[in-house]
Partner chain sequence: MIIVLSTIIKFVIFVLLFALPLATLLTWMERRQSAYSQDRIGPTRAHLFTLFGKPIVLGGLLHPVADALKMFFKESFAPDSSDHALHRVAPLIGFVTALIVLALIPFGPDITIAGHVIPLQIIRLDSGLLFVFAFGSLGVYGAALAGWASNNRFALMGGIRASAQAISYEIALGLTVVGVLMSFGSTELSEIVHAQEGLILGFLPRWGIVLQPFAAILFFVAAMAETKRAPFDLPEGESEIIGYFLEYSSMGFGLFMLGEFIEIVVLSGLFATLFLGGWQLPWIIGESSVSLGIFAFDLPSWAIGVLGMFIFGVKVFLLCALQIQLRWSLPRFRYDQLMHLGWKILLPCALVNIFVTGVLVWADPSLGILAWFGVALMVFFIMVVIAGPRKVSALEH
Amino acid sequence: MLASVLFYFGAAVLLVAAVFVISAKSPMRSAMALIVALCAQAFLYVLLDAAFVAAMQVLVYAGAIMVLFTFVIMLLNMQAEHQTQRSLLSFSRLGGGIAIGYFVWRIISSVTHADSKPVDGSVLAIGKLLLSDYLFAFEAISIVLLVAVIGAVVLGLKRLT
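Structure for the listed sequence, which is one chain, in the form predicted alone:
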């Protein structure tokens, strides 16, 4: 009973934070809401007895990646441009979010097996799965991160010229 209540609480926090990520007027507030969403997701991993995945979620995504995102937001100083083009930016965020969600769904559905069995949460077991059964999804995520970094560099160069 307590586990169900905690799960619904974590899921509600995750959903509210995710909605705030795409609806926030400030890019910095959006990034902070994303940190809350990532921490709520780590909480759900803890409830699923995946402590290693939860720790990596907090350390890698909520920690290192979000430091990079906030650095890029502060470097680009997008606040002034964001307020003048609010409606166009909201529409492009929605379309981009739908497209990214579709591609992530396709990647996940292509690697999900109907006869999959539970795996222990050890680092060795997760590493073997990532580099064998889920290699395509692992590499696809690295390409998405590479494109994000290239996009940040292009935006930064465009602003400097």
The other form holds:
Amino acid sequence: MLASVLFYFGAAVLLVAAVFVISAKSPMRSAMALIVALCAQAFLYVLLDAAFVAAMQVLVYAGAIMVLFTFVIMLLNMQAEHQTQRSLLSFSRLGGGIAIGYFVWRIISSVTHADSKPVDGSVLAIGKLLLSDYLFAFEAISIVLLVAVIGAVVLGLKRLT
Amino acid sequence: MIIVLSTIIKFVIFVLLFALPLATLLTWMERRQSAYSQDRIGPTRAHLFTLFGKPIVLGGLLHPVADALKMFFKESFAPDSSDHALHRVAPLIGFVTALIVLALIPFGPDITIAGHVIPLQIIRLDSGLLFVFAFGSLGVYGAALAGWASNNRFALMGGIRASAQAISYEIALGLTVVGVLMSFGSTELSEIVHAQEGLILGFLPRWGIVLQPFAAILFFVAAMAETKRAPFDLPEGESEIIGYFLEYSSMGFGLFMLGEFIEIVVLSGLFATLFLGGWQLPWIIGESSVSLGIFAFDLPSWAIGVLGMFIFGVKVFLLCALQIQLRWSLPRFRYDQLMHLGWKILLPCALVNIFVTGVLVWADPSLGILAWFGVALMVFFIMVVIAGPRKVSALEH
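For comparison with the form predicted alone, produce the structure of the form predicted together with its partner chain.
Full assembly next; the chain just shown is listed first.
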């Protein structure tokens, strides 16, 4: 009972914030709504007994990546947009429609084929999985990130001519 | 039912009766300590009554009360061109996230009352330390939003500086703790405190600062940068840009100020938990009895709890005093020095610490070698401090 009330509360916050992300005119309000949405998602993870994933969600996405977003918004001093580019609007509608359709289909198919089983979401269990079964994927992601860092440094270097 | 009730009681004791009054007291302490550091008298004006023709100022203790009254009764003003909603929300963010972090810190041992085991920690989560960092990283939005929503260039610069500083030092902060996690093998704060029980090498407390002195220094520096206080007070920089809270008056400003002092308390609590054994003292508190060298006597569970809370409170208080003393001892960094320290010194040092700790824990899982290494490092640090900076002759300048 309490769990479902909390779930609907979190889901409602998530949806309202997500709608606000795309409807807000000011980029800063949009970014703040995205942070609220990410935190609401983390709350839903906590309800699923995945506290570690929730902590990582807040720490990495809401706490680090979104700080960079707001940093860029503030550095460029972006103001509210008053006009949208008409030419791209039909494309975005089409793309958004396809994405919504796909995700609705995934949700319905996952709800109707409910064969999920509970997993251990503790730090210990996830750490063991990451360093045993998923070691290759884990290391591969680290290398991808390293490549991204080196790429950023190369692009950011001033040309010494 | 008992959980809800005990959580409310713990919240009242730890947050309302310990952390918030301590933060208020710190505003007074900062005034007194800065006065001592700068050879001034300090706050002398606020008083309630006069006795024999002399105002009774109680050493300036009434100044926080006068401050609070002033903040409450001033007009809360927002510029017309500001983003009103964000302007209003911003002061709350830093304050609330700091209070959430406080809820994860254990402030005493588990006590048993009428058959119920009650941990003296408001929220106990398996990934507690990660949540500390998660909510700590959200705190910067208070400063960033305040700077943005005020629609004032100086405030905006303060906000930009705050977010750049937070992002730079968060990485170092997160990495320094990895060494502690490796030594104690848990991300749950009360388990980290339990892992620091007793002695190591037979004569030293098994504290984080003995096993990880280097990480302790790095953590303290990076965490001080996160609290945005001198020498890391560039987001405020009152002599150049006034700060991200430039367009705040009344309780909005008051919340920023109180939030800063709450952050000091949170940082002290975290440091005490991770590196100074939390609520325990190695030679005094055992499992359930108190042993003072030759005497040992049993105490009821609640008394151990009260003793633990007292020890934790003393440690937190001393660490707060240390931070305030640092604030009045060191000048502000220049912006490039700040970035240099964060990215080129703290971050590589934290990585080296992880590597060395990993090797030493792998070589000796009972942490003996790590402790010897820590002792050697501490002796080295003390010798460096005694030796002082290199004497530079006048000709070299």
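Positions refer to the first chain, counted from 1. We call the rigid core whatever largest set of C-alpha positions still superposes within 1.5 Å between the two forms. From a predicted model like this one, the values you see are computed outputs, not experimental measurements.
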item: Core-aligned C-alpha movement of V19 between these two forms, 2 Å or more; value: no
item: Per-residue C-alpha deviation between these two forms [V144; rigid core superposition; Å]; value: 11.7
